[in-house]
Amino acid sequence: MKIPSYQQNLLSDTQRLTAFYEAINEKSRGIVYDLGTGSGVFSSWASPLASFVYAVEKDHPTAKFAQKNLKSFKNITIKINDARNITFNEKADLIICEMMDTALIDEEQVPVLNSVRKYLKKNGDIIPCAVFNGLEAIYLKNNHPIYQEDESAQYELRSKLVIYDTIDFKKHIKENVKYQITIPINTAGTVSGIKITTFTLLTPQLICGPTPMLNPPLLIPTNQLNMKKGENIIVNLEYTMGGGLDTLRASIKRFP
């Protein structure tokens, strides 16, 4: 069976894999859920340390690929379903869920965890355990959101990074969000967009910055303002976590 191209890209991101391997090796025990298992690599890492692993994948071709990869592991079962539709009979000591995207907008991490978190034991863990999001003002020529995955995304920075949100995956997360963020401008020129960078906390002691397949920075166009160094802008930003980029709205205004 040929490996799906998206899964091949995930498995080629060594920085992402190394971070998750370290976290899974530290936290795996008892009952483990691997939600959105993909190729099954995270389940295979958890298996030697767990009593049982429930690997969940809703995409049928991907799930079949995982079944082939995991057939020799006697303590792993694969459920081909949306994790939100499953009633788990055993509570988890660990939930692995990497349905991640920058600012958690375009993947299902938040709605899935909001649904499945009730099956986590009180002393259980989640990998990743949290993210925090940062924002910078930029000059951007693009007129649509674009991920900074390579050098094709051209922009110029107009500010330093401002952290605007921290999200703890063990707590219920509001999916529809609105922010007003004040950004000091430190480079004069036109501001016509924002850059969102998401940093992933795999465990409380292990942080992973953006990688090619884990939350590459997101560049978002806004209206334009000509700004001087030392002036401030307010960014009005809203989106639905798990709702997709079509829910994204961003605009800027001078402050004061």
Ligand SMILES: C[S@@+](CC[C@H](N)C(=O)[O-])C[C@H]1O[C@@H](n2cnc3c(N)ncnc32)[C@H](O)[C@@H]1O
Given for the second form:
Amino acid sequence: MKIPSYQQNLLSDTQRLTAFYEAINEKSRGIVYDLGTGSGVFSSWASPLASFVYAVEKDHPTAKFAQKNLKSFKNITIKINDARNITFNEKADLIICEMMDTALIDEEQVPVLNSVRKYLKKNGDIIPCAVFNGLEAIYLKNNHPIYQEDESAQYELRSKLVIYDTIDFKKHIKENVKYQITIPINTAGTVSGIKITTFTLLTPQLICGPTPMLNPPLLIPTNQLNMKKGENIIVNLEYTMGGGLDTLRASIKRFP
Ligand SMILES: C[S@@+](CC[C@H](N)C(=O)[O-])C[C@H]1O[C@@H](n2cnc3c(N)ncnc32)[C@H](O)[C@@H]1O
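Now the other one: the form predicted together with the named molecule, given that the block above is the form predicted on its own.
Expanding to the full complex; the earlier chain stays at the top.
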């Protein structure tokens, strides 16, 4: 069977895998849901420590790949469905969910967790448990949103990083968000965009920055302002978590 290339890229990102391996090793017990199982790698790690693992994957070819990889594990069952459509018969001690994207915009992490969280036991855990989103002012040459890993991305920093939101996966998350963020400019020049960086908290003690396949920084164009060092801008930023990059709106203005 041919390995789906996206899953192959996910499996090649050792920094991402190491962070998840540590967290899964620490938190796996009892009933585990692995939402968006992909290749099934996280289920295979949870299995020896859990009584039962429900591995959920909505993409059929990917689910078939997981079935092949996990066939020797007796305490894993694969459910081929959108995680939001599943009625689970037993509550989870641990939910693993890696449908992450920078600022949680372009994948279904938030709508899926908002739907499945009711099945988590009171003292249960979610991996990852939270993310922090940070923002920097930049001069951006590209005129459309682009991930930093893209070779054509060209930008220069104009500020330090400001953390503008923390999202706790155990609590209900508002999907449509609007922010007004004040950013002090520390390098004079044109500001024509913002850079969003997402930091992932796997467990309360384990943080992972962006990796090639886990939340690579996102560069977003805005209107242009010529700024001096020491001046401030206000960034108006809105998007829908799980709604995709088309929901992004970003603009800047001078402050005060
Ligand atoms: C980023 S990949 C992670 C795969 C694997 N867990 C890993 O980390 O290597 C996300 C996976 O979630 C699946 N997925 C996305 N949305 C889903 C949904 N609503 N329900 C079930 N699976 C979903 C995708 O098809 C994809 O295989």
